[in-house]
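Below you'll find only one chain, the form predicted on its own, shown as structure tokens.
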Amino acid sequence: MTRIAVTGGSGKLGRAVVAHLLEHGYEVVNLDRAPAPTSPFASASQPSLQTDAGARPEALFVRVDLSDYGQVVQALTAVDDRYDGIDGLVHLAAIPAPGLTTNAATFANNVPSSYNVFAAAQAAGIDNVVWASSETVLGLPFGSNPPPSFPVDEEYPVRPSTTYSLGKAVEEEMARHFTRWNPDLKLIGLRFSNVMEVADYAAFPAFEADPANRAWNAWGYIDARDGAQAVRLALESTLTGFEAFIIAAADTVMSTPSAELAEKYFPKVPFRRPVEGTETLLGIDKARRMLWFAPTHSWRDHVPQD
């Protein structure tokens, strides 16, 4: 069993990632400031994830402040008798969106914490790192800053428009140089679209009344379970160096065909290839090709269709 540390494992995407990795036989350590609300606090008297036959394994929880480099190094090397060493790292912890606090506070939390995680992983000898970048580096919101083409891809330079997305762009640039310094290192940035859980899907039919309200990210989303799949595939890939991948659902949040939406709300944006039906306008072709990413969850499976 391989031991994977997940920073931010108590968050929305983090909970799905932890559950998915456990289901696939990984031992998981959740590094966060608080345990997940739906998971029991792992007892220090039961540090192992080994369970009786048929019992469901749980992630080990360790409280860590990622702004403290020393804490991060120790969390990635050993914590008393609870574990000794980490094989792979998933970094999800962050202030998750712009506007949740002041701009400077967002940058001061996210970027130094990511530096600490990348540097501590290097110090701990961990060369398999996957972290949450963001669709926002593509230039969101698209309403005032349309993309160069559809489906949106990873080929054009990042163009952050908020302090949050600026931080993600800085993290991607840091990753390039960490992998330049260490050619054996894998640092994969997953540019997640708007993360959704099943409970969120009840609101989706209302989007049809005013599609402009969701044009900001070209009507994209990602089911947290498919986001978790992308994380595992990135961990298991044989890639080295830095790579960035757009991670989105195979469809949009809308019932209106994607090409029709694009023609109305982005009339000057050309298509690089045809888009069928409600296919996503956030191109996941690279993730499909290089990670074998295959999203299987759709909001349409959970909301009655007319």
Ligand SMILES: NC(=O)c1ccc[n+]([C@@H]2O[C@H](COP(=O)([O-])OP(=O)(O)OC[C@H]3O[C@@H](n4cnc5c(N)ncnc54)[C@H](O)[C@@H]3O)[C@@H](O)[C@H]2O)c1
Given for the second form:
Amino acid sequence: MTRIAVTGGSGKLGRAVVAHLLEHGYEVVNLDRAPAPTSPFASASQPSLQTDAGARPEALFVRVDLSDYGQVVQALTAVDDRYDGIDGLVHLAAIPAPGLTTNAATFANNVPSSYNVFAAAQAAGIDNVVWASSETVLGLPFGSNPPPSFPVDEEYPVRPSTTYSLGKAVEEEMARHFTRWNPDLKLIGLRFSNVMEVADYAAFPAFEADPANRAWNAWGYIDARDGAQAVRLALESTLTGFEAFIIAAADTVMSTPSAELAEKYFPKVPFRRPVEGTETLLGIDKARRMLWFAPTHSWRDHVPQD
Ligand SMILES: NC(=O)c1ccc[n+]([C@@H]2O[C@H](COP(=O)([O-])OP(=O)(O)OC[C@H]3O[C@@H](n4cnc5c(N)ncnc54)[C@H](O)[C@@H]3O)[C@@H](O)[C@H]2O)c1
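Starting from the form predicted on its own, produce the coordinates for the form predicted together with the ligand.
Entire complex below, previous chain first.
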């Protein structure tokens, strides 16, 4: 069985990724500084992996502070009687947005942790790495900084406008150089849109009242389960080198057609191709083409429609 380490596996996106990888037959080790609230590892005594015959397999949890390089090397190599060797790595752990703490604290947690993860993966001989970049490197908020065209793509240089996003831009640049140093290495950066769980969808119909409130990311989102699909497809891809992909739902958070919204709120942004109905303005064409990404979840399936 292929063993995948998921950093940040206790978080919002991480929980969906861990569940999805387990469902697809992977053995999963969650490397996080805290267990997921619902995990059996949240209790004091750690049960061993897959204890009951026939029971749904659980991810193993190992408490790691990724800002400590030594801990990361050991976590990616072996942990006593728990495991010996990691085959692939998904790096999601981070302070996940601007403004959750001070700018310097966000940068000091996220960027050195990603350096440690990338460098320790190399030390441990792991060439298959997928990590969470962010839609913010596309220049969010778009209100004050419109994109060059719709659907937004990966073809223009990153333009972070917050310290959080600067960290993601630095990580993408680091990834470029790690892959230059090691041509066998795959480092795929997934530029996730705003991650949503089913419980979040109850708030969506209210967005319709004031579209300007969600213009900051061109009305994008990604269901955590589809984010997990993208992670698995990136892990399974035979690509090498650094690649960045926008990962968004196939639709927007709105009921108003996307072209109508764009015309009203971004009248100067040209369309590279027509978009249909409520199709996403955060282009997932590259992810569809190169990863076979095919999002299947929409908020519309969880909220009564008129
Ligand atoms: N949530 C979003 O809308 C969104 C959008 C784009 C990108 N992302 C990125 O996706 C990733 C996951 O986001 P999320 O929403 O699941 O975040 P989250 O806060 O729910 O989970 C992050 C996890 O990382 C862990 N963590 C943070 N720093 C750590 C460290 N130094 N050592 C060990 N563990 C650490 C936390 O304990 C937490 O469990 C992040 O990299 C984030 O930047 C999130």
